[in-house]
Amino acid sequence: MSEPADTRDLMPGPGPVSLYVHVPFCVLKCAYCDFHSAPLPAEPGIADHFAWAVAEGAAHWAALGALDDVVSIYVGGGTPTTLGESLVTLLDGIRDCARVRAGAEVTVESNPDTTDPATAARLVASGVTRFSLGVQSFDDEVLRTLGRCHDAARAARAATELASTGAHLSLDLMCGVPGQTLASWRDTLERAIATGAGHVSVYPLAVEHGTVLADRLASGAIGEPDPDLAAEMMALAEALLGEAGLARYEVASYARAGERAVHNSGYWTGRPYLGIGPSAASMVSAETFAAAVRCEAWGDPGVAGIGRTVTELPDGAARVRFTRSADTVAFLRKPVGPPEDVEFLTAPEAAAEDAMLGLRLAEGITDRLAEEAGACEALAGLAAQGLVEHAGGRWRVTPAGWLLGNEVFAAVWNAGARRGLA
C-alpha cells in the first residue's frame, strides 16, 4: 500500500483512519520501558475478558462511523502476544465492527520470549499482514542491561518462526545502551539483514525518569549513554541496511522496497487514528470528538478539557488529540470513558504539526503544506545552516539534520505555533 505524496490529502476528517489497540500487558517490565504496562493477571479469563473490551471499545467508534474505512491495524503495548489465542479473539472482534479496507496493513507487536509459532500461524490466518519483532540487540550483555527477557539466541528462532508465517517481518533494535560498543552494534545489525526482515527500526535508547534504567544511571551502576556514539551508531546503521536493501525513509525507519510501514507512515503524514486500551492515544477531526462528547456525555463537569456542550468546544478547533486513562481495571470495566487529556487544535496548529512529522520523512513535505505551516522562513533559516534542502518543490532534512533532528522540527514547529497566535 503506497503513501500519498501530500500530508494535507491525509487531514483528520470523513475518510482513511487507523486504528491501535494498547495490550498493556507483558512478562516483565523492561528497564528502560516508561510506558503503561503491567504483568498479565494470573485470574482465570483475564485475557479473553480485554478481548471482549477491546470489541466493545471498536464497535463504539463504529457506531459513530468513524471506522468506516480502517487502513491499518496496529496492535501494540506491552506485549501483544502475552494473550496468546485471545489475541485472535480480539482481532476478530475489531473485523465484526469494523469495516477494514481489503488488503489493509495489520501489525502484532511480539517478543521473543512470547513468539509462538502455533499462535503465529494463527493470526495470519485471522488476517495479521505484518509482526513488529522487538529484538533489541542480539548482544547477550546489553540485552541484560536493557532488562530484556531472552536472549541473542532466542530472538534469532522468533525472527524465524515469525518470517516463517508468510507475513511482513519488522524488527526493532535499540543502540546508545551503556557498555555497548561500535563492534557489537556491528554485529546486530548484521544479525538482523540475516533475517531477511523486509523493516528495521533503529532508536536511539532514551533514559526515561522513573525508569529501573534511570535509578540504575543515577546510582552509578552502569555508566551514562554516550550521544556522540549513539550517533555514529545511528550513521553506522544507515550505510549498513541501505548496502542491504532497506532504505532509510524516516529518521528511525528502515525499508526495502514495497515494506514501509503503513500504520507508522499515518502518524507522520495526519490520518487520524483511534486508540483503544488503557494510555492509548488518538487523533481525529473535531467534528468526530463532537460526535463522540454527544454520545457519551463527555462534556460533563469533571473530564479535563472539555466544556460541558458540544457547542462550547473552542472556536476554530479542526483537529482534536485525547488519551484514554491509563487504567487497565476501569478500561475492563468500561471500555468506552471520558478521556484523560485534551487538546485542541487549529488548523494553522494542525498544519504546522503535519509539516515537523512529516520532515521526519525522507520524501519531505511539500512548498504547499510548508505555506500553509507558515515555516517557510523557519525552513529557509535551516537550509542556510545546512540541516535542510529544497529541491523538486519539497522540503527535506539533510544527513546533517537527521542528526540535529530536534533541532529542525522545534523550528518549524515554533514558526507555526507564532503564527497561530498572532
The other form holds:
Amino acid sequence: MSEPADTRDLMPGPGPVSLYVHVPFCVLKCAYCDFHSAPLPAEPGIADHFAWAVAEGAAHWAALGALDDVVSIYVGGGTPTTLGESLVTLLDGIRDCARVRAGAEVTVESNPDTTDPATAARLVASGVTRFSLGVQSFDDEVLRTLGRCHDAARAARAATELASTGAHLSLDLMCGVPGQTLASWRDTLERAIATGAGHVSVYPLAVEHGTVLADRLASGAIGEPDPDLAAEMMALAEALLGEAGLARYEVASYARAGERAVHNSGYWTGRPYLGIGPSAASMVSAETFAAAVRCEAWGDPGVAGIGRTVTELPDGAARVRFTRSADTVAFLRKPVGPPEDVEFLTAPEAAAEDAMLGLRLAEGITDRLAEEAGACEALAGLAAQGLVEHAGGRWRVTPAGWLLGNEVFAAVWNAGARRGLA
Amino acid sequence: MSQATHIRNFSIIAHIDHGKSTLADRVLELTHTVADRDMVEQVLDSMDIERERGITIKAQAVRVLYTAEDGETYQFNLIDTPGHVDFTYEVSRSLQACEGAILVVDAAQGVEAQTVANAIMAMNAELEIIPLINKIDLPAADPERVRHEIEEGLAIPADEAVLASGKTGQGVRDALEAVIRRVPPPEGDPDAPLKALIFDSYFDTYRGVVALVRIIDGSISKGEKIRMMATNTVTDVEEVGVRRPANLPVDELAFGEVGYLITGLKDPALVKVGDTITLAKNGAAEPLPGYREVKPMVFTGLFPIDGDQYPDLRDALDKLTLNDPALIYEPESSHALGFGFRVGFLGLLHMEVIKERLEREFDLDLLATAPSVEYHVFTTKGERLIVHSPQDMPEPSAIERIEEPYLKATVLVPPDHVGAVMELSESRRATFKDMQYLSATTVEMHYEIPLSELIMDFFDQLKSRTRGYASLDYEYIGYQPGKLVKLDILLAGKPVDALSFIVHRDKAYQRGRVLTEKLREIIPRQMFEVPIQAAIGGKILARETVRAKRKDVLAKCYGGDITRKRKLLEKQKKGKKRMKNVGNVEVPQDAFMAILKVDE
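To test you: the structure above is the form predicted on its own. What is the structure of the form predicted in complex with the partner chain?
Below: every chain and molecule of the assembly, starting with the one above.
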C-alpha cells in the first residue's frame, strides 16, 4: 500500500481523490482537544440522520464527477464510533454513489471507550480496512492529565479487539505531556509495539488556546510542558519504533513495510480531497470548485458567505481549499451547502505548499517540485544549517530537521508564497 | 478690533490629567466658537496622539468672544499649554503672552508636583492666578481639602476658587466671569516700536512657518518688514490673523492682542519660540527677556528595522523637525543595527511621542536604543568631548573624568510614602536636599538626581512604590562629575554596540547581572546556543546562556490543519520581521529597551 513517491505528478485535473468525513461527536471532550466536537445529541435517530446527511453530501460530489476515483476514505472526528451501527449506513451510503477503487484504504477513527468487537467486525465486513485508535498513553496518570475517559488496560484491550478483526491498526500516542516521564514514555512505546499495530503516530502535546488544558496550565494546576523533554521523547520514539520495524516516514508517522497511511499521505503529496461534515476541509482544483459553484445546491454563489462572487475565480487560481461551517445542525438540515472559508492558491503557491508538506516525508521532494516552488535557494540555506540534505535528485530533512520542522516549512513556504494572488 | 480694556489674555495650567483640555472644550462650546457639529473632544489638541493619549503637546491659541453678565462683549485669547514637564519651556513662553492663568486642580487628586511647578511659573510671570477646582462631579471629589492645599501649599488665596466640572460644564461661566473681573486687561504702548513675542510656531505645507504671537507694544499689519531679534532674520509679513480656532486673516494685530503671523519663511530654525519680533526699520532696541535656546536632554538611537527605510526615516525626521524645532538628529551607524540616527528630545514623553508619530504617520518600523544623556568627557589629553551615545565613549584609559547632567527633582507625596521615595531615590544616586509639609496630607521633597537615573523608569517606579500618589517635577541644574563606566553586552561572543550603556561604576556589576538575565528571557531560543555576557573593557562581569532550540515542529498536519498552520508560519515570519539580526542572532526589539526596565 505504499504511495508513489511523488503523486503530484498526477495533478492537475480529475483523478484520484480522497474522501474525508467529519463526525463531530464525542462521549467527552479531552482536556487538550480544540477540534470541533460535542456529545452526540440524545434525539432518537440522530446517528442515522447524520449518516444519511453524509451520503447526501457524497452524492452531490459524485454527481459532479469528483468521486470517480476514490483512493481512500477516512472517517475522523470527534469519535466516529459514537455513531455505532449507523457508521455502516454512512459507509454504505458513500459506496452507493462514489467509485471507490478496489483495495482503497478505508479508515475509521476510534477511541478505546467506544470500541466494541461486534461493531468493529461489522465495519470490517462493510469495507473498513483500517482502524486508527486514540490510545495516547499506556500510563493512567498521563491519561488523567489528558482528560481521557479510558485507562491503559481498556486501551490495550481495544487494540487487541480491533487487531483481531483483521483490519490494519494504527495507534495515536502523545508525548511531552506535563508529568510524563521518559520511563513512562518508553513503557508506552513498548506496549504499543507489543500490540502488533502496523502504524503509530506520535504527537508532542500542543497546548491549544481555549482548551481545558490551557486553563489548567494558566492556573498553575499543572506544570508547563518541557519542549526539550518532548524532543528527547520524539527521539526515543524514532529509536524504539525503528528497532521494532516501524520506520519513520513522516514527522509524526511510523509504519511497518506496506502499512503507511494512504489517506494521510495524500495530504502531504497534493492529492485532492473532499471533506463532508461540519468543519470538514476540502482541497480541489479550481475547475472542480467552479463546477460546484455552478450547481444549484450552493444557492446564490454571490452571497454564499464567501464575500465575493466565486463563479469568477480570481485570475491564476489553480487550487481551492474550503471549509464547511462547524454548525452540526446546519449540516444536518442542508448537507450540501456553500463553504464558509475559501482560499485560492496560484499554481506556484500550490507548488510551495506541496513542497512544504512534502518535506514532512522521509523521501522529501523532487528537484522539480523544489524548482516549481521557487524554494531552491531557501533549501540551500537550510542545508547550510544542517536541516535538510540533497541526494539523488531529492531534498529531504535530516534528523535535526525532523525536530525543527517549522524552520524548514516556514523557509520553503515563505520563499514560494511571494508570488501569490494580489 | 476690541478696545484693549475688553481683551483678556489667559492660559489654563494644570498637572497632567487634571482636565485642562476638557475645560477648554467647554469654553469653546459656551462661547459658540466651534459649531456643535464640529465639536470633538479636545478641540485644541489637533494631533491624533494628543487626543488618544489625552495630552497636550503643542501650545494652542484661540480667540473667543464672550458676552459677559455685564452685557459687554469681551475678546478672550485662550492659550492652551502643554501639561508635561518635558515642555516646560513652551509653557513658560506661553505664560509670557498672558496676564492671567486659570490654575486647574483636580478635586480628587489635589495639588500635584506640576501644579506647584506651573503655579510658580505663573507667579514668576506675574500673572493673576484664578484657582479652579475641577471634576467636582467625581464621587471622590473633596473641594475643601483641595482648597486648603492650594492655600497652604501654593500660598494662593482660594476662598474665591471656582468650583467646576469640565465634564458637566458646571462652573465654566463662573470661571469666565472671574477672568473678566480679576485678570487685568493688557498694558502696552500702542505708539512704541513693535514688540511681539513668539510663543509657539508650526509648519504649514503651503504657507511655511506660522508663528503664534502676542503683541506687547505697537502693532503689526500685512506687508510690513519685520525682524526676528534672536536669529536676526528680516522678512515680510504675508498675513496676520486670529485663530477661531481656524485661521482668520485680519488687517492688523494691535498691542495686547494674540494671533498668528505668516511670513513665507520655510525654515523653522529662523522662527524660534521665545524670540521677539520687531519692525525692520526703527525697531525696538531690546528684545523681550527670557529667550533661550531649547536644548534636548535625552538622546536615543533610532534605527529602521528594515535598512531600506533609512531614507524614509530621514525624510520623516526632516518633516517632524519643521513642527518641532526642539527635535534634533544626526546620522549614527551601528554594527548591530546598521544606519540610523541619534535623536535628541526634550524628555521621555517627547521621545515616545516622536517615535509613535514616526511609526504611525510615516509607516516606519523602528528600533530605539536605550535613552542616553549628554555626557561631558574630559580626556587625559585635556579635551572635552560631548558624548550622546555610549558608542562614542573613549577607552577608559583615555578618560580623566566624566560629568553628567543633574536635575533638581521635586516630589509631592502623602507623608505615608516618604520612606518609599527615600528608598527609591537612594538607589538612584539622588542626593536628598530638603523636605517640607505643604499640608497635613502632602510633603514636598527635593532631590538632586542625575538625569541618566531619572530616565531609567524612575517615574514608573515612583508611581508604583507610592501606589500612584507621588507626583514629580524637575528642572535642569547643571553638570556634576560621576564615576561612570561603559558596560558592554556581548551576544555570542561579539559586543553589540546598540546594547552598551553608561552606568555608575558601583552599579555596573549588579546591572550587568540583571540585564543578562533579562536578555536571556527576552531572546528566543535559536538554532544554536547563544551566550550573553556583560563586560567592562575586557572584563566579563556576568554571563547567561540561551540554550539552543531543540524542537519546533507542527506535528499534526492534515487537511483542515494545513491553512491554519501555514498562516501560523506566516505570522511567525511577521514576528521575525520585528526582530533584528545581530550577527546571526535574532534579537527582539524589547531587548534594546530592556536596559530601561531593570528593577533592582
